[in-house]
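The chain that follows stands alone, in the form predicted alone, written as structure tokens.
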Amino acid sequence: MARKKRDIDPAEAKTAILEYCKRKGALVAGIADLAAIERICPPGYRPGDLMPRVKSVISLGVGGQTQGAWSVPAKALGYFGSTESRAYTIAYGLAFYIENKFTTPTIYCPPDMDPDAGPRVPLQSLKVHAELAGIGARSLAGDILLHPEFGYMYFASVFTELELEPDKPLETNPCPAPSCVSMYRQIGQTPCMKFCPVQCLTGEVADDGTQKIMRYDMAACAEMTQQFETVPAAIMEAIKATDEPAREDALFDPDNKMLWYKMSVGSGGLLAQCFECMRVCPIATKAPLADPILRAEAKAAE
């Protein structure tokens, strides 16, 4: 049975979609320029490679940690995981909302890794979508996007055959903050560079206080923070062990025992255990609406 076409006002549809995102818990949402994404992303990793008739890419962002989280020791913060699953839940619901309300094919963009390319290559760059939609700008802290009002967030995307007016990227990048520029002038590092436990961040700040170069050693970062490859490595080490004591060491090493525990309780911290660059980031921790307390205070002052 042919799908019944209906007249849809793109402006009204966009308003309804963005309002849905905010109503469900997103702090920000926007429409990325599809042509720009297709230009930037390599073949095989463009929206059209997943959804051939895609017309619009919707990006949304949810808040990061609570204000209290930044005061706890790193060994405790490692269990907090992230809020990214909240973003994915909103995006998944949005796809159904759009199809139900506008009878137009829509998909939740998988945030997952490409099974053909391995565990370091995503099917789509949610970061590119968010940056072009104007809901985040790339920071000196690796692949983290920052927002001038909300600090750092987690993002999700939705592809649709609805043709929606794209938004523009942020006009100015909040990173580096003035205090970070001042520190860089003194010691050649920003806080995120200085306090990264594995020193995976380096870069340069231009004379005008803007980002000049950002370097991110993903492998060094991933070795500490993304341990989904550590589990099979530990099992392989145990299989290769030549005697019982060596096998026991491989499986019950203190660090590996923590992995087994996290797997058993389903902790989101299993795949993201280090927030030290954000702990010292003045944008992540002190942006006007960066956490629930600041957002509550701002609402009370209205």
The other form holds:
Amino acid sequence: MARKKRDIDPAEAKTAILEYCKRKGALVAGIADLAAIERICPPGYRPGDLMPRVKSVISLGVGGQTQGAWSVPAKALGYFGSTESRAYTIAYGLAFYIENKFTTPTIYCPPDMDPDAGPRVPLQSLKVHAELAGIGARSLAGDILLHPEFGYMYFASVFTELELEPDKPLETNPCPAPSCVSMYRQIGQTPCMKFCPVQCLTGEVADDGTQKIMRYDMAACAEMTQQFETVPAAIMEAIKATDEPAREDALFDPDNKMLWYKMSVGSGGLLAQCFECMRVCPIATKAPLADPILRAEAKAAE
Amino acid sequence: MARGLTRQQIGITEEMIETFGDTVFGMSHNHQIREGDPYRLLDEAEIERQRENMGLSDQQIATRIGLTRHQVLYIRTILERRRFHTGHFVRLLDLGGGRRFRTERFTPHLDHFRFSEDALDLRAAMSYPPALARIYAQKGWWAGDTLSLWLSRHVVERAEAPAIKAGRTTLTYGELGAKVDGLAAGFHELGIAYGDVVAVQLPNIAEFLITYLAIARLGAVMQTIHMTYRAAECETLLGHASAKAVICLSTAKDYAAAKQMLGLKSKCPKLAH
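Could you output the structure for the form predicted in complex with the partner chain, given that the previous block was the form predicted alone?
The complete assembly is shown below, putting the previous chain first.
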């Protein structure tokens, strides 16, 4: 039996969708230009490759951790610094909401790796979706997206066959912040470049204070953020070990034993995340609505 | 495996990894360079121009260099693994709470623990019966104290108390501490550092203890030489220990110790002072 589609006002649908996102805890949401995404992203990684009849890409962002977290030692920040699961929960619910309310096929875009491309390659670029939806702009910190009001966020995407009016990218890029430009002029580095523990960031600021070049050594960054590769490396060391103590160390010394515990708990955040570039970023830490305290203060002032 | 295919089935050899590895890794997203803000500005011509600098997909790399996508995937993944340093996350362990990473102050963790082969051999040669060590530790007799800390504690807590009685001379802990610090500073000025060997040929006088404690202050190593030993024995011992300095009397009866030791400098290359 053919499904009966009711008439849907795209503008009303867009409003309802964006309000749903905010109601469920997103700080901001927008619609990315599908045609632009399809031109920018390489074949195999376009929304149409996941959902052939997609018409719109919705991107939403949730806030990072609390203000208090920035004073926590670096070794612990990874445990509660990542709030991406909140973004995914909202997006998951949004997909169901759209199908319930607008009876239109919709999918939650998985943030996961492409099983056919090995690790370090996602199925889709949530970053491109968010950038084109106007809810973030690339920074000198390895292209982490920053928002002038909300600082850094975690993003999630939803693909739908609903036709929605796309938003535009941000008009200006908040990065580099004036203090970062000032620091760059003095020492040739912005804070994120200077304080990265593996020095994965270099770049240049143009004379007009905008980004000239961003260089990101993702492989070096992964050595801090992605302990996942340490797991098979530990097993390989154990196999190659020539004696029992060496084998024991490879599997059970304090550093490596932690890996098994982290894997057992099953949270990716435990095996990843270094926050040092964001810890020293004035946008991430001091944007007007960057954390719950600032947002509460702004609301009280209204 | 990739897609359930082994490297042989995909057509990957170690020679291929060696030949194409750097190229694939360099063209991949493992190194990204972006000029300006073309994505936000939707400058698609510029995005396309910079596509290679921002990292190509495996298929795009394969098209460029004439391999299959799965060959590129395999090579890239293997290279990522081989280049991955597993211990870098330890750099986070000392950061936070106001402490930031500083390149100029950073010493790789491993470099804090580089010992010479001789030091490692010495460590391996010093063994204690585990049962005895356990008793000493439980009784508090092995509490992690050092000679230097022991002296410092006495200097603070009982500066006026006698530390050394030698004939008619008495040195208090305070005086002893001052002499030890002075000698240690002198050693330091000469470039004597942690792990260096300082030979000592002295009789049972206060200076023997002062010298020993000054050497311990720096974390250097004391080599004792019998008062009866002369040039031949001293040459062997100083050479064997790679002693950097020697402390001795100027003369003792008919033994011109200082002159002898100075004469050994040409025969013991490491002997500087």
